[in-house]
There are 2 protein chains.
Amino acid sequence: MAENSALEPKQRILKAAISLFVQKGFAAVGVREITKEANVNIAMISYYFEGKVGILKAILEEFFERYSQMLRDAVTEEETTEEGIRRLIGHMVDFVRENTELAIVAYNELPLDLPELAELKVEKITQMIGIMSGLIKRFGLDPEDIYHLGMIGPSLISMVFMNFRIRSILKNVFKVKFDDAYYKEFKETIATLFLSGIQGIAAKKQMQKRGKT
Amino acid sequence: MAENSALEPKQRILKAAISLFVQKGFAAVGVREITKEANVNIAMISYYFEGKVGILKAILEEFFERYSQMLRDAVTEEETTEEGIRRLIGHMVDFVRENTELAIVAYNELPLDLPELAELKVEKITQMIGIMSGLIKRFGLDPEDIYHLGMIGPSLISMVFMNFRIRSILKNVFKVKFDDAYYKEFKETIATLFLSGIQGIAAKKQMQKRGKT
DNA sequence: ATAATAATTAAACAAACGTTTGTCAAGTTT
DNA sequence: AAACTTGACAAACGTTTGTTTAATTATTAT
């Protein structure tokens, strides 16, 4: 159960903690679990992150790190709407797959009230906008359609974290087997998904805009 | 801020605690802070529910009653699939927009830990996914394609909640308005897009199956 | 009116909380 | 070799946690 690897002290209380907020949540985790489950004593936890919330912060930067690289990752220059969007429900799910934990904490705690993370959360979802927004140009798709985009977006990211957040459910009911091609499939089924039904809106708007002139 | 209608102070109990486990979660809101934003004495929330646990037990039980009641309403005896669908999502919307607050907090606490609870979320998610194959098969779809109904289903049911759980970025960042006409396009924007996206998925499948063939 | 039950209260409880303290050994710098 | 820094520790800090107690008021039934 405790954690004493090779790992240096500081990565084990990341590694603990998050195992831990993913559990239970930030909240409900105290911080004598921590130490007890990286193995180190109570008064590291103030030395290396200056107290507990320092951890959760810690955790959401690296979060935020990890996935604005991987949107960029996701665009190159040439490439069809199509290839584009496939491109990147892959990253992202690879990205969720590789980060499981560490995506589930930021998810889970993001839109919960911690004043000492108000102006970071703030600040890394701004960022956040800003870089989809450029996806979406990149796309094709119509950027001044805010009123849809703040629909289909939120909607294309729940999909790929609604399956990991369900993952035990999955599991255990559905009998899946978490595998590479299970993640092959879901990949082109969210993508397949997505892409008819943007286009399905597409063609209805289109339809509304006939119907009116 | 303290509430002191003319509730009963069991129902002020659970309205102050509902609202605030949205803003902070369950593990972070103390049994003080719920007495004095409903306006009763400490020794209520044990009396009434047995303890702050018990609060989030009744939250989830109502929570649970009502969305599969909503779920039932949903089905009717002769409709098409595409009129089925529709139906079930814009009762949905519906559904988390009159209970927004209810559906957020079972929303987030339902994969935390809380070992006081696993019984009855194990019941009442059962029960839910009894229902939705219910429906799944009513809706003609194929039952026994759990691999994609896995994928699909719990897509379906994130894309309506993420909108409810992002409401304060939509909001502040994309200035949306939250009326009627905005719920009238938000229902059809997301019955279309998961209606084409189905039947992306089933053009497909039908593809991969006369290759093989 | 009186007895019985229900609702509400202030006060106290032990346990757990996050943080800080002072100390010490091991390196590093001067 | 002396001064300083870093990493780690046990112990204790004051505060807050959820729960309970015993007393009191309000309501209902007899």
Contents of the next structure:
Amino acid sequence: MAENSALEPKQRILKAAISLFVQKGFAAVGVREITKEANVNIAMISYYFEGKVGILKAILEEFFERYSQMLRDAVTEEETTEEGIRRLIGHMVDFVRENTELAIVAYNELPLDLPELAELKVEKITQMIGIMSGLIKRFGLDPEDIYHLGMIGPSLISMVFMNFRIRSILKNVFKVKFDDAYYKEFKETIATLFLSGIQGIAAKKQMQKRGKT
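Same protein, different condition: the form predicted together with a further copy of the same chain was shown, now please give the form predicted alone.
Lone chain follows.
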């Protein structure tokens, strides 16, 4: 609580909500629990966010803003395709290391079917699909292929984010030390897995095209 005392009430609410949503999940956390953790009056929730869903919306907006900026910074046309993918995955891993709780809340709660979040999710995910379609094109795949766009991007996100989601389990089972050396190997492993997969898809598509001619 002392760490939060210097923050403005709105930021204290967001910080408390993120922490509680990570621990218990959005559905299991009540507004009063958030106010107690944030040390604010319950009226502040309505004033700033109009309720618990408004808090989650603000959290997702913050996540997407930071994450989209990271993607824009990571993707460049100057590198080879493989270098670009390895650079992108390195940025993704660094982003989640620096924003672990925020990323986990977004990953866990994004599937929630809440009407108040529908427009936001469509807008932000469309932006990310646009970035991913450029990468897919560089592998010789059709950037308009909605099946691949809907599969490849989420698969990459899951490979990276799931590691952080179950980190406490990995630590207990494998006695892993999550230091720079671990994440250097993690980046290389995920990049190799992803590259092998997407290159395999591209090769299969080429074979199918040749078979039709």
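Heads up, when I say rigid core I mean the largest set of C-alphas that superpose within 1.5 Å between the two forms. Positions refer to the first chain, counted from 1. Model, not experiment: these values are computed from the prediction.
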Taking the rigid core as reference, does the Cα of Phe95 move 2 Å or more between the two forms?
no
Against the rigid core, is the Cα displacement of Ile166 between the two forms at least 2 Å?
no
Once the core is aligned, does Phe139 move its Cα by at least 2 Å between the two forms?
yes
